[in-house]
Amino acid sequence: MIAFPRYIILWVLACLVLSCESDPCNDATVYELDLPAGFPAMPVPEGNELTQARITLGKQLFYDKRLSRDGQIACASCHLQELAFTDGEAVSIGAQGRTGFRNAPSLANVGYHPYLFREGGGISLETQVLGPLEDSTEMAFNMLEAVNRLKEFPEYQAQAEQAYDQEFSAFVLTRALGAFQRTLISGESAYDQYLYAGAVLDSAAIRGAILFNGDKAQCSSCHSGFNYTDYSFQNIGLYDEYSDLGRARVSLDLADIGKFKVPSLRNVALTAPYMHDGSIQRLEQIIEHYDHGGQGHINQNPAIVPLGLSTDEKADLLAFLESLSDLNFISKPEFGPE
């Protein structure tokens, strides 16, 4: 029998404590996002209009250590900006050095994301912070506890009234994070560079693209639109049995098994190791695991076959792969610590 997960529960009360009535932004200047070319425009909840002062209090809480139990995790501790807000781990470390069960997925353009985690239980980037905070292996927290630690601090007393016209509150907390998070844009790689600047691209990673776009190995059949995912849920086969449940974990169905959101590829070069267990190390791996066709497991997308890919074909999707990167987002000032 399939548990049902705990974090369901808080955000079902997260949804019941977070959706009081609250004054719009005291500063009703909106905050425009430099949105790249060929990005569509970003939905953004009714109640949290991005402002100026709302994005600066959500980067303070992003990179505070206080919201952990220990204080020694911050929202930052598991998404680095110069790993495209990843961690470079198979799976992260939390409060008190304990071990997680997954890989911490990328943040870029995590605003456009309709669900969030990879078996898409969060709903919502106002109440996913539910998850981390009270898991025991990430901060180990709760939400009235963190916030009646900030709270104390007059310096989020004033931004909290600055941002949202109240008192620092769970709303607050979860509201601004929300809002600091839709900025984390990414959209600037050099394959961006070659389609809508007319900048000059390597041949091989134009051949890889042909090739990620074409009925030979139909990458694009998952990893499409602007942010390369089509934010479905798919088991690639990655093993014949699995001890993490994927999506079943909250549909409670046998079919989605070994089922995860299919992740962006943007800056997938950057954010290694791969998968939902962080258990492939290298972009060459993941693909000879779709030229091999998967594992066989009986929720395995069945697009997923043996593509007998040559040398020269897997080297120029590695070449397109890398030029996903986008090198000024891991640079930006503006996503990083004071």
Given for the second form:
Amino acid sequence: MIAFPRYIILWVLACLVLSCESDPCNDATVYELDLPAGFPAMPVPEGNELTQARITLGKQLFYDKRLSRDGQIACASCHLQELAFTDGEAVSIGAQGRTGFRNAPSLANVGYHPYLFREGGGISLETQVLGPLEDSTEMAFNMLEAVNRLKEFPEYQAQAEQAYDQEFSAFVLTRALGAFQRTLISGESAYDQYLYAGAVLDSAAIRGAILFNGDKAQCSSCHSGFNYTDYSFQNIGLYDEYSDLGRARVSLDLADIGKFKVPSLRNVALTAPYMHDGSIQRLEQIIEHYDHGGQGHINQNPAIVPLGLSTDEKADLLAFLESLSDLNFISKPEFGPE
Amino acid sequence: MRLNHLFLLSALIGALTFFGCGDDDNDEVTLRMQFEHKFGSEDAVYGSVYEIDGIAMRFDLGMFYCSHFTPKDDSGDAITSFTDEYILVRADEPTIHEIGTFNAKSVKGLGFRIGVESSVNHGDPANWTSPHPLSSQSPSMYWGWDNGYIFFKFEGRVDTDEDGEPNAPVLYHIGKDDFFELVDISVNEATVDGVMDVIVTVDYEKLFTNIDFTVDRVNHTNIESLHIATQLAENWPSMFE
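With the form predicted on its own done, generate the form predicted together with its partner chain in the same format.
Then the entire complex follows, led off by the chain already shown.
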């Protein structure tokens, strides 16, 4: 019998133990979201519990232009990380250069949204994938054809097996994209640091926060909670006649014409232009819109009335809104392309 | 006492014989459906041009969901109901759709619905594995938002400039919980070797009853033209025989 030195045996054992440790990219164990202070637990649908393997696959799909018919548009084409996952356009440009009809919404904290799209027609992060993928002005593709295209790539097949224990399919594609998007959490703004970490905040922003939450401006009656939205549908009197019917497209109810989901204000200074159609370029103009009291559409929220804000108050509101930018969120490598 | 037992035994044997004979009269039937697509008396073929009220119409696509199949006896009563069966009918694919097997003396009618019920309509197509009819389809039969499945899809072109050539697109993508329309047809087919092949004729010309298809050419079941979508859905039952 050959006698191995004891240190060699220990070294071999150590190697064996380390090699058994899972590769973080292939980990099938549940992935715990690192939630910022003040954030509630995120609802995750049964059957799509977060794992690193699912998130990794979802991120790859998010940046894959082969998901569009002409191979030119990825999810990330209209949801750029440096713009808090918006695209800086009034309305997005889709496959074959076609112009869409909506402003791309931010994906920050999208996992908390009870419904997706500006009219709320997407009922989950998983099912909403069909919307942009098949819209003729966005990716202009077909789910079946997209799956058939991507399943030809062995790396996607292997990742699908690893993440969902099945071959690449519409189920895998939609679930993985949902998993990745649930990790897009933003809660480290200057205002968060002020609230939860004792950081110093500009006094104008503090005054703006008081105004924002107070009776005079009443912004927080809709832009409430940790995500600065109550997810309700509101007609804010942007127009006296709407070409985009908003919530009424889904509800088929005339009383919903011109109503759109209240957007989160996190990173709002990074996500210009604004409104469902990108018709407002600057935050100052939004403040002016609310101070004016809207165009008086029949469905306009009656709480939207002239506010009588002073120049200083408008500047304070602007400072507060700018303090909601999360610069870590727009630079985290785990959210960006490989 | 013994007489009572004898009476009960006779009654039991009589009852078993009576009900047993009833079962023997029923045959096992496998119901299958085939669809013949027409414009009036002409076969409906993609790319072909037909005349509807003297106006040229080119037929490019016809697809629809059927579900909730209910074979009926000669009294019009339901023999059974297949509520978990869904078929997607494509005008360009002659397919035999197997619906289910049941026991019946005779089948004289068939009821079914166009579309899918609400609980399925708002589900996720990705939960169905291809090639199930409710899985993702090409062309798509599902809206990417909460309206759910497109129950009935018709696409073509119509002559709007009166030169006899279809020039303007006609797109009807109709579906909504309220449009889960019931179709009732009579069945005259015989059962051969336990299989009943029901041939259903679909006449697309009848889709346009009370529709000005040169004006109301595009409908995605939107609120602006919901009355047109409603009329189209109301026309479905008359298309089938």
